[in-house]
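Form predicted alone, single chain, as structure tokens, below.
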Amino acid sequence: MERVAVVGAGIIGLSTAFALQRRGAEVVLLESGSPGGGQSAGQGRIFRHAHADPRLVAQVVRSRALWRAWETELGVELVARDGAVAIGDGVPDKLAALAPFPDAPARELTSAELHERLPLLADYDGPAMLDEHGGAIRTRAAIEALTARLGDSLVVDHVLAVRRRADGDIEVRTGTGARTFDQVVLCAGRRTAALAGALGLELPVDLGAHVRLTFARVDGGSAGLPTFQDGSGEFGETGVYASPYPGSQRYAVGLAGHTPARPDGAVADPEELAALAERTVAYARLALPGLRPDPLDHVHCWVTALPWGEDGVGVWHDDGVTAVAGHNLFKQAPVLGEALATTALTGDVPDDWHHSARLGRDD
């Protein structure tokens, strides 16, 4: 049986530690904190389909099955059905890059439809769309679900190094000890990169700062909504996204820019990040007048981008050692730790998610 520690219970660590363990191996999941406390945090993210790079398109329907799938095993309900609204010049792209695949259904939205969708959006009369298997992922229902699942698998300790020791194995230095391992996979958020360099794989990693403010609807109502993109550039901002909280009550806001963060793990400018969660404030009040202007809360995060996309993502793997990079993550959770499991135990990284490929690449 083949010993397997994943390092990081963020979705990504979780979804791995996961698959490895329905494959039968010997799963150590070591976590410092909280599952689901780093870059993972947060009651909801965006499950879309549409992207520039009809890989990632093609590994997203993917992933949509497997969130099915896991909520039939699970028990839970993983991905609202609500969908996922886009609007902006953008618009025909996305629904053209969808259209060779029937199993991401998407089509155009009048005003009047968009409106009745979304309540909570002002006026606007430009191009939109429904992504109709999209919507909201329920983020600590699926964090409480996996670590449940996985059991005396997860371990609360702070992992300090990894090394190749003379014997093949892999020794994890933690604050309580050292073990050996066949394989580790690392899914530190942005401590990956750290980790993953000491061993000589060098993920180049754009590390910054990121914030999203949550709304209350000033309705009080609790009828479902879709999650929300705009790159419309009609309310002051182009790459906002939305998304509602379980019950629908809430509705967090956030601007697809961060804040540049030094190599340590320190927020270069923290003017910047409270810069942005002021125009997130201003973008909420002048586009969704069906929230509450005031803030509820923040959630704070990490970014950790690869420079060929936003949305790109890739996986190195060398003697042992596995370590994936990426960012906006999360709605690729079961496809992506399906393709780590797969590398921990075959050595072989999928061709798609090899770092070489640019999977998520913007050009």
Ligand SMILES: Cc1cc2nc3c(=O)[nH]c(=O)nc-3n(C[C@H](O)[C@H](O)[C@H](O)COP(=O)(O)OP(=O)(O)OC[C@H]3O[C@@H](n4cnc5c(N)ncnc54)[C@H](O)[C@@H]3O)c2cc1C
Given for the second form:
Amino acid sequence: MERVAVVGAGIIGLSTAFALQRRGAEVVLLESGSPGGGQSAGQGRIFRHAHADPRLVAQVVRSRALWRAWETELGVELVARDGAVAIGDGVPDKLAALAPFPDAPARELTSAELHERLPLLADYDGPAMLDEHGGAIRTRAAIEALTARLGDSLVVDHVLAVRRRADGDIEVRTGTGARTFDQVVLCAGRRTAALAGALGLELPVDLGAHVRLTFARVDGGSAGLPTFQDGSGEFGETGVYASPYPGSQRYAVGLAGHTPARPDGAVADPEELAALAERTVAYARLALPGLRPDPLDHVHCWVTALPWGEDGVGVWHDDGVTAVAGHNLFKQAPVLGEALATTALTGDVPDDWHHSARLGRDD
Ligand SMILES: Cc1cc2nc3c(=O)[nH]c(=O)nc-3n(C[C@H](O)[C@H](O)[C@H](O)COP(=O)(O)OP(=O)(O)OC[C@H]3O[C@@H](n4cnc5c(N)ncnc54)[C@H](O)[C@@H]3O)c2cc1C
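Could the form predicted in complex with this ligand be shown next, to go alongside the form predicted alone?
Let us now look at the entire complex, which starts with that chain.
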């Protein structure tokens, strides 16, 4: 039986460990904090199919089928059925990108349909669309269900170093010990590039910090809400995303940008992070009058982007060590976990996911 260590219990490490466990591997999932406490923190992420790279659209279609299979297996809703709405001049391109994928139905929305689905929104009559099988990912439910399923395979311990030994085993040194494995998969979020770099795998990760704010609905209603992307510029910003909390009484809103980190890993300009939060509040006041204007909370997270695109993702593998990096990975976690499990068990990175394929590229 293959002995595999997975480092990091965010959504990607949990998905990878789950896939490995189901394929009969002996898995240890090492997490220094609480599962889902890193980039996977907070309630809700957008599940959407539209991406510039058609290979990523195809992977996301597969991922949605796996999310649905997990719902049956884990007994909990993981992607809400309220759809993903987008507005702005990019709508025709998004619809064109989805046209070849019958399993990702999408259509234009009239202004009346848009406001019926998203009554929080201010007046707007520009281009709008609905990704019918998109919706809010129930992030906490996913983290909790996978954590419970992995049981004793999840070990709370900090990984300091990973080393290839002369006998071919991979040694993992943690806060409380040293253990050997046949394979190691690095899913440590912002720490992956550092751990991989020490093993000769250079990941071109651009580290930044991001902020997202949560607002309450004015009407206190609980009717389901779609996720939302605004590229219109009508309300002063061109890259906005938003997602409802479970129960749809709260809506999380963020601007697509992030503020860079210094080489030592600190936020380079804390003022810029605060300014991003202020711009988000200003946007919500203008665009989403159905929300109370004062934010209820902030989610601050690291962003680990690759140079080929906002949705870029890649897998690196060499001699028993696999590493993954990218941004906006929550939606494809089930299919990416399968790809990482395949890499660890066969030594081959499935085609699309190899970093040289630049999956999720913008051009
Ligand atoms: C605000 C925000 C909004 C987002 N919106 C979307 C969206 O709408 N749709 C979407 O698909 N994606 C979205 N994303 C991106 C998505 O959330 C992330 O890509 C995804 O959660 C990354 O998961 P991960 O498992 O790779 O990393 P993480 O969740 O960061 O997990 C890494 C884990 O490794 C652990 N770790 C690190 N170092 C060590 C060590 N040395 N030893 C042991 N453990 C270690 C950490 O504690 C952490 O728990 C968003 C991200 C943010 C921040």
